[in-house]
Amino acid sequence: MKTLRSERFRPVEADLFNSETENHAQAKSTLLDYGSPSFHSIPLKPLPQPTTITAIDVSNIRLGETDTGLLTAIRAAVVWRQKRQYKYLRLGPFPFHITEQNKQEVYDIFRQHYLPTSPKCLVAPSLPNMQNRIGNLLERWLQMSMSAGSRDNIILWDGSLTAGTPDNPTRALLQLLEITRNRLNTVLAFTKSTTLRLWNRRLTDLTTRTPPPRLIQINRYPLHQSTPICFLGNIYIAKLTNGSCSFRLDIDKNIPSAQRVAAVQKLLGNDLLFQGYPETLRLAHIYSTFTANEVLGIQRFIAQTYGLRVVTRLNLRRLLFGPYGKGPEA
């Protein structure tokens, strides 16, 4: 950030009534329409055995551009429910000025804290992708810390157990899940909007008429043989309360089936559910997300602290096409 002195700063527009300034990377894997996958419906009963529920979420935003790079910020939240009380830890916001000159250094710092044994020759991603990559690495580091520092907990992730993408290398995710199992913790990975489809329908639309709470396990889900994508968890459709909301739920496939079901039943017995979604994970999202007012505040703070000259972003679409210049400015 110290390299910012007296540079020109073109902040992104922050709509006070629309805080959609985040950018989350998601794996674009798709179930193929061949084969005969089977479905197994599993009824659930709340298991009130006292268990700590921990949830982790991370948000990142783009604050604007300078003449030499990008200004971005990340923030994380850890929420846990223990003895019927919610507690949270908020980290950030952490602003970064990422340039072509320093992106490798920033990338190495995040990567080595998450995986100190990983190779040191990995090349940093392109500048536009750095924002998502460092946010993902921070999230994995927190997941690793919570898994290694707790015992016999239910740990909730926002996302899936899909591996084989640049953001989620298979070896790293396998190591993380192994640490989690060794501490007798169980990861439940909830996906709000899945890209997986089967028979031309979104996966979470394939529910049964049987009443919740219920899991629907999908067996023998197909993928291209040549794809690097792999699923490290068993995939379920989770319908945990009455209503229209169902979620994709991934649970580590290397733990016994009974333990996977028991983990979801402990979640039902120890956490509140809002529209079928765990309250701890909902709070983690709320505490980590940036509002539009916060974006404006961070932009103003950075401009004043580092003496930046704020300039108006040139909207080429409007300049070239006038009222026909639709869509966001790239």
Contents of the next structure:
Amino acid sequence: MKTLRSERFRPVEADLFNSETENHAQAKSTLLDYGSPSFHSIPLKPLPQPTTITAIDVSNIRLGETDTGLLTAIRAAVVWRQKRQYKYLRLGPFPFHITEQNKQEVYDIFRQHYLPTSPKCLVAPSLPNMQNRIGNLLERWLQMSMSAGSRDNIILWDGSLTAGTPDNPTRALLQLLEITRNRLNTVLAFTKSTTLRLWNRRLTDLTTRTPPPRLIQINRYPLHQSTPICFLGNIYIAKLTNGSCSFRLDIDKNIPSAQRVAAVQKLLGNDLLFQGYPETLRLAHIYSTFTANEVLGIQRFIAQTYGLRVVTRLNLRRLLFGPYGKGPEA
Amino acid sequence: MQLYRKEGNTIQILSFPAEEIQKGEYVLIKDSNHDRSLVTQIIDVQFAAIPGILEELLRNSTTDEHICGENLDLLEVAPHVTYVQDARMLICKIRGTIQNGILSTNTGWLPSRASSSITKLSTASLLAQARIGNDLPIDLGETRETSSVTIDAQMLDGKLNIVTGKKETGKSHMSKLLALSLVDYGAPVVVLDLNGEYAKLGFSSDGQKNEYHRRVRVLTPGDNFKITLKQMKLRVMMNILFHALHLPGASAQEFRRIWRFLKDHDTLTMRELGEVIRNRRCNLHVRDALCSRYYSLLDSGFFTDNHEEETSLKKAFCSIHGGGALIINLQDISSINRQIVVEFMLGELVELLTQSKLKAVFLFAEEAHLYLRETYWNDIVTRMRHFGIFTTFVTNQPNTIRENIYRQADNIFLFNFTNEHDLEAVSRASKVDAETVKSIARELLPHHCLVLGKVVGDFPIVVKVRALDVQTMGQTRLFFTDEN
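Output block for the form predicted together with the partner chain, input the form predicted on its own:
Full assembly next; the chain just shown is listed first.
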């Protein structure tokens, strides 16, 4: 933000409900429509052994544009469930002014915290992708901190254990999972809306008639040989309560199968579930998400602190086509 | 403050928490492009419809013992979010325009949304612009900005006024203030005092005689206020018999004959009247009817044959020449006797005024529905106004005053009401829109009054009514009070 002085600022209409950090590109490259995978249904029983449940989520939002770049904000939330009580820590919001000039610097700062051992010269993504990328890096950094700073916890991630994308280098994610294992923690990565498909059906639609709580393990995923993508976790369909909601659940491959199932059972025994989704993770999402009111507040903060003049964004479609100028702004 | 939208004569202004603003205050929307300003009054203050506010509040409401946490807001963005969250929408009514320093009621233009500047307009400045209270100023009290509010006594002259509000909000106090202020300017005032509240207007709060002591005369019917039949016109007596005592038509005819007979023989006294009725050869039912009315008149104690006891209203008005108040104490007398006294009073006033023995009189009627007959309401606001009776109705039951009275009221002094039905009744007044009445009156503090009408140049103003150094008798007598 330090580069931001006396510029004009065009607020954009914030899309508050589509700011998830899941990388859609990764899912598109992993359409699984061939092969012969197998299913294994695992009934679950809540395990009331006292265990701390931790969840991490990060949200980012685009606030507007300046003449030289983008204004964005990120916020993280960590929620614990411990002794029947939820505790949370919200970090942020942190507004950023990202320009072509500073994007590498911003990217490197985030990358260094999460991937200290990664190569020094990783090129920053394009300007429009920076918002998601720094959000993702902050999320991984917090996941790393929680994994390293806790012991014998169930750590809930929002997303999958898919690696090999620019967002999620395999080496870094492996390293993160190893740290987690060494501290006797278990990562349960929940994906609300997966694009993985089998036999032309969404993975989460492939539930059996057996009653919940239940995991359906999917074995032997065929992948394109050429793809750099790999799954670092075993993939399950988690149907944890009655109702229509089931989720893709990734659990670290390198922990024994029994421990994987036990981790989910501990989750059932220690956390509330709303529509089959852990309350801790739901709260993390709620606490990190930006409301429209907050977006206005942050825009005001930026305008006041950095002397920005708010100007209305020119809608080229509307300008060119008048009432026929529908669709997204050009 | 920023201009947001206009709909009809309502303007919405966006206001932020730092701007201290309240209902009833005026704001000026100055359009620098056209060098004119729109005068608007805030009738409601609402929260601005901020998007996402519900989510924000729901999220922040998790303060129960099961959820606790910490916000690490290093850049201190939260105050800005709160600032937006607390943004308010001022609902304002357009009241007029100031152009070239002249205030007019022209409201048919729209200021620029982009280049208008919005500032508070003090009530003092508004009143100065409206040129109110210049000639015969009556100090009503002060505004919220503690500037004094004065009205012009001339704006009460020839006008119909209503003082209304719920119990213990200061109605009687206001009517006393108005009455004494009129007395200050030499006006004759008659108060129909239902509860004996005005009896001690001539004494200051410490019990000492005050400046009004010689100008306030309390007349208690049956005590120091008695009349002889000779003083009374037949028309007035017939009104009493018809309206207060409900004498049937046939009996009234007989009574007229008796009255004329007694008058012709110069024996118009209560005693003779009784004798004649008793010995009258007429239909038995008529005689019984006349007898019962006669005894009602006799029992009222208001009539006397002793000329030393009689009260001459003409003399009473002479005694307050140069300004004074006649307080007709209607406390502790029966409903029928009240009506007898009021019928007499109004008849006599009309008589004095038509004979030009009295220039005009300001009549203050407390809870008039308890003693004023139905037909008098219209009479008072239409016919009697032309004679010179200028009435101020004081009531805590606004629905007892007819809608047409509200419509013709020139000034309304409105105190707090919370009941919807009461507000609905008052909102029929033509001096202001219903929304203003309902919104502002509902939240008026005790002794705060919304003044509507000509006295304030049709700019509704909220006034904290000033204290009076007179003995207030209107206070409710309590059982659980400290005797010491």
